[in-house]
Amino acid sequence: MTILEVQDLQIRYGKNVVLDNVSFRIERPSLVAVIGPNGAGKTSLLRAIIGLVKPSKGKVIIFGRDSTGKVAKDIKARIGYVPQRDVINYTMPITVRDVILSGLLEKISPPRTVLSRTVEDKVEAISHELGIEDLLDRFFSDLSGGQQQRVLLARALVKDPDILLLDEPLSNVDEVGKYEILRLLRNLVTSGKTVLLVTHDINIAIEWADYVLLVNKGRVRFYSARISEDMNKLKLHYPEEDRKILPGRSPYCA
C-alpha cells in the first residue's frame, strides 16, 4: 500500500496560489527532504498533508485512505507534526514532561489527573533516545532553542507514529544535536517511519535523505531519489543565495 500521495494538489490564500499542480507519491518507508526557497510553499504543503489546510483541488491519499482537507482521527493518530518555530508560544508556563504528554494526551490542564505508567514510561523512553530525560521537569520556556527543538520532536515521537512531518527542526540545533537527531531520523526509517524533513540546508538533503522533493514558485521542480543526477537542475531552480554550498563528494542517496 503506497504510505502517501499527493495528487495535482492546489492550494489558494485568497487570491495568491501557493501550491499548484503538486504531485508525488512516498511507496515504501523513506525519510524525504523537502527543500526550497522561503515562500516556495513547503510549509503549505505540510499542513495540507495533516489536514490543517484545505485544498482547493487535488487529493492527498494516506495508507490508501482519501485524507483531503480532513484527516480521520485514526489516520492522525499515525501521524507526527513539528510545526515551525514561530508558531509555538514559547512563553508557556509548562513544564517539558507536560509538552512531550500533549502529544499523547488531548488535553493537558493543570490540575493533571494521574497517569498510567504505561504513558509514563513513553515519555520517560523519547526523551532518554532524544537526551533530555534531565529536562523533563523544567519549565519549557527556560530551555534553550535546541533544546525546546528536541522537546517538540519527543511529543511527535511519544505517540510513535507512521508518519513525521517535521518543518524545519533543525533551526538553532547545534552540529552535534543535529548529527544525533538526524541519525534517530535514520533510525526510524529503519525501522518503518516515514520522515518528511523540510530543511534549508541542502547538504543534509543529500548526505541523508531517500528522496529529495524540491518545490519552489508552488511548484515541484524535481523528486528524486539521485540528487547526483538531478544537480544540473537543483541549481537551476534552487536560488544560490537561498542554498548552502553543494559538496563536492558523492551524495549518501546515491
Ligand SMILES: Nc1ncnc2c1ncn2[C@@H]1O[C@H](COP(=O)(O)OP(=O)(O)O)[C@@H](O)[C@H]1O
Second form
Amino acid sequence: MTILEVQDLQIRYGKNVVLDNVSFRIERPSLVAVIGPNGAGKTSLLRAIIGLVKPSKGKVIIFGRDSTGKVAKDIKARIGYVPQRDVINYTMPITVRDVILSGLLEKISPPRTVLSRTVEDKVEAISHELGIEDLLDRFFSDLSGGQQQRVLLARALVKDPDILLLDEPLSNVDEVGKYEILRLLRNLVTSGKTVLLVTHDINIAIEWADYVLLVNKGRVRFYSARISEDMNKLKLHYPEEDRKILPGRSPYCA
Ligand SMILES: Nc1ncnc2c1ncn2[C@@H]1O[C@H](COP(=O)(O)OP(=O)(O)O)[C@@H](O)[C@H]1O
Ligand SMILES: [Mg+2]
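Show the form predicted in complex with the ligand, please, the one above being the form predicted alone.
In what comes next, the whole complex appears, and the chain from above leads the way.
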C-alpha cells in the first residue's frame, strides 16, 4: 500500500497561492528530504499533510485513506510531527519529561489519571536513545536550541509512529549532533518507517536521503531518487529559482 500520496495539492492563504500542482508518492519506507528556499512552502506542505492546513485543491492520502484537510485519529496516531522550532513558544514552565510525555497523549485513552510504568519506561527509553536522559527534569525553555530539537524529536518518536514529519529538526544542532540524528533517522527507515525531513542543507539531502523533493516558487521542481548523477545536476541548479522538473523525471517514485 502506498504510504503517502499527495495529488495535485494547492495551498493558499487568502488569495496567496503558496503551493500548486504538488504531486508525489511514497511507496516504501524511505527518507525523503524536502528542500527549498525560505518561503517555498515546505512548512505549509507538512502542515497540509498532517491536516493543520486545509488545501484549496487536491488530495492527501495516508496509508490508503483520504486524509485531505482532516486526518482520522487512528492515522494521526501513526504520524509523528516535529514543528519548526522557531514557531514554538514555551513560556510555560514545562519539564522535558512532560514535553516528551505529551507526544503519547494521542495514544493513551482517558482517564489519564495514572500514568503506567510502561509509559514512563517509554519516555526514559527514547530519552536514552537521543542522549537526553539527563535533561528530563529540566525546564524545556532553559535548554539550548539543539537540546530542544532532540526533545521535540523524542516527543514525536515516543509514540512509535510509522511516518515522521520533521520540520528543520537539524537547525541549531551541532555537527556531531546532526550526524547522530541522521543516523537515527536512517535506522528508523531501515526498521520500516518513513521520514519526511525538511532541511535547508542540500548536502544533507544528497548524502542521507533516498528521495529529494525540491520545492520552489510554489511548485515541486524536482523529485528524484538518490542517483548520484541526478543529484549532481540538482546540486548544480540549486537554488536557481526557475528550475523546471528536470527532463525525463517523473515526479513520482516507485
Ligand atoms: N498562516 C499563514 N498565513 C498567511 N501566509 C502564510 C501562513 N503561513 C505561511 N504563509 C506564507 O506562505 C509562504 C510559504 O511559507 P512556509 O510554508 O512557511 O515556507 P517554508 O517553510 O518553505 O519557509 C510564505 O510566503 C509565508 O509567508
Ligand atoms: Mg518552514
